[in-house]
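Encoded as structure tokens, the following chain is the form predicted alone, with no partner shown.
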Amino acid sequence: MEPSGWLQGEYVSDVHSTLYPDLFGLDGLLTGKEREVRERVRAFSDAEVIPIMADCWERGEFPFQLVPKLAALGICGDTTKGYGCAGLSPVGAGLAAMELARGDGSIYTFFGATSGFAINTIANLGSEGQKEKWIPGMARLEKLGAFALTEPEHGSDAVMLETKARREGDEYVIEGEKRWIGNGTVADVIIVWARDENDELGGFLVEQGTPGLTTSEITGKASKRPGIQADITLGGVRVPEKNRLPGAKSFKDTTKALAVVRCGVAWESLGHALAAYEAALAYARERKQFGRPIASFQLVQDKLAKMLADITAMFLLCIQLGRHAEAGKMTDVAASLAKMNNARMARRICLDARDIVGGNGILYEYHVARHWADMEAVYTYEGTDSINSLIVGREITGHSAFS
């Protein structure tokens, strides 16, 4: 698909185009507005993201020059209504996530840390004053947010987090460490999860530059290389009482935010799978061996057919998950199942795509390698494959396998 350009701050395209047939008429399951969002973001990824990401990966640097153009897409805030947010349907927000990830996973992660995690958490758990202070700027990506739950010693068992917040007068003093925090070094505000003196979990808005807050970017990554993930140290960080999220009172409140993000990661996985599949199919049609395109070989066609089947199943699962969310019926278990299933399928699709592209598959310029590497991270974050399977298993059997 060739994007028709930049018009009044929005990318537009005339028609949705992929390299695979829509055998089940999935496009008909979307509303006109949802299709328009998908086309706008797809055109942006094609025109602005994909052409520069090989270089960004090589240098391990995030393309901040794209942030104003990303903001102008009008998708930030996902499903949140008001405060300048997009107010998309859950499926529309998912399609935007899919197309951003199809461009590059680090672009989606940068966007999702503010749009999915920070805005969603403040909108659902914050006070009116907190919403008015932070959400409008975030919706324009003039301010960035981060969500700090994971710790160096607590990932899957985040419920055991050790960061503490003690009350002193009209302030809280926070001590602890966080790890793998998206946008941690560039966020204007970080939502830090900590236990108070009553062992109750709380969310605290910590502004960048607060004395005692130290952030450092994690480097040496083989996945999400241009992305921004940080280690955070909170050494006697003081925040006013008004910076505590009033709606965050237990770990169940954090799981609501995590469920929304797991839905986003299910869509992200679909985006990586689409990118790898489309790159592999285009390559197979052009690459010749033994005097003919490798797309004519049985083994290649077998892989492509199975990849298409998995992508179709992933898309159907995402759409149904979005419709349930729109109707207020989406559950944490459903989000876990969708993330588990789609990450597993996308990981396999990226591996098969790399195989089809052969030796060229490890080169950034052929695109597959980026998505192949990113899926190793996606497979683990927002609930590992094993943890999400145990959440579903608990629902199936009525027995918890967690200690």
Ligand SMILES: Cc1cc2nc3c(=O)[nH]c(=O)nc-3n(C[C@H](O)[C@H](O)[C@H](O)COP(=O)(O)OP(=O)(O)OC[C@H]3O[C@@H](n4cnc5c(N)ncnc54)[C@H](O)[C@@H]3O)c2cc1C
Contents of the next structure:
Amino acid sequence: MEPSGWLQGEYVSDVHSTLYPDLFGLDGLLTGKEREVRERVRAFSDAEVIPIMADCWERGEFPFQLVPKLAALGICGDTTKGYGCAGLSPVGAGLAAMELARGDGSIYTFFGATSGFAINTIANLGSEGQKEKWIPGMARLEKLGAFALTEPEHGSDAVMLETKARREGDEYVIEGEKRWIGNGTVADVIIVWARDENDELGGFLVEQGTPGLTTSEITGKASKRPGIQADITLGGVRVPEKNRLPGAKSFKDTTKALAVVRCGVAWESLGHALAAYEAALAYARERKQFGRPIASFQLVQDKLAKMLADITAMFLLCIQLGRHAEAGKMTDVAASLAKMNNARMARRICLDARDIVGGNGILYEYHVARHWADMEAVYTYEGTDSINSLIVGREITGHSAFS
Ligand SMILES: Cc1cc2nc3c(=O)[nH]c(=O)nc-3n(C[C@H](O)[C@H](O)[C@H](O)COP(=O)(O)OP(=O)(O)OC[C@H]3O[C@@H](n4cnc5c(N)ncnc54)[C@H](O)[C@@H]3O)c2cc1C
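Please show me the structure of the same protein in the form predicted in complex with this ligand, now that we have looked at it in the form predicted alone.
Everything in the complex follows now, all chains and molecules, and the chain you saw is the first one.
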């Protein structure tokens, strides 16, 4: 069976369509502005992203030609106000993340490294001078950012990171290694997390090209293939004292930045789940076996019905998380629960969708495989499933199982 028009990226989905019946009137929970942001980003993903991503995956190359159009969407900076940022509501920013991921996960991580990680961290923890220097250019995606926390020997236990920032006069000298850093090779500025001579954690703005900084792209990936993740070596990198983020005083400040990004990943998971569900349903309606569309078989319908139930639950959770964030009531634990729950559900949905699309389900041109493979990375980053589960477990039992 050849991919249908929809699978070629010609179909523009609609929450009111029969592909996604909005049984609970979730659209009514969104403001007009939020719906408009969703439609704008959806149109971009449908027209610009979906048609080219199979090829990008095959070649493992990021489509940089899309960056000006991505910038023109006016969503960069997420909820940050001023400095040329979008100043969206948390739900609006989430819907944008969802629609980018529905297009492709690497488009979302490329965008998220600058918008979610770098801008958000500098806006919340940076000095006025740092904000003015970096945020406006990043909000236009003319400058790119990265967030370097993970190290080769410290992922889940990032709190034990070993990178050092030693004070020498009015400079810091940074030594260490980082791994898996989104946009690490292309970012103009990398926020490097390191311990100072007093063993206190700090965030340091390191500009690309600084002597001693080496970045190399991680290749051979089975997930996020067009995305850019890097290994970074900091060999005596010197940055001025003013490049230290004044608001980052302990690991708690880092986890605040991570909580915001975890919300984005909950929405990202929803985007992957929606894409996989829609592709599986469209395929099931067209593909015939035993003389009938496979959509008419009870076992296929059962899978699709469960996907829809999970997507609806994920959506509700995301919307309420966003409303809590807007009211200043969102907790780190809620962000962990949402990330854990949505990544788990989306991973299962992508697995079932892959199954429904049969052998074609492993081909890039049928799209499900991209989302299925990306959910493996999503399941692991921004706190693995287990780590987020232990954060929730600590909250409900009063016992920490991991520190
Ligand atoms: C595509 C991608 C993009 C990324 N982008 C960034 C980025 O931009 N910046 C950045 O800093 N990092 C980034 N990361 C790193 C990511 O955050 C880490 O991969 C993640 O934190 C897990 O660390 P790890 O890979 O070292 O796995 P490990 O920590 O080694 O975990 C391996 C396994 O052990 C389990 N485990 C560990 N500790 C416990 C425990 N106490 N109890 C139970 N189980 C446990 C984990 O759940 C997991 O199943 C990215 C990763 C990927 C794959």
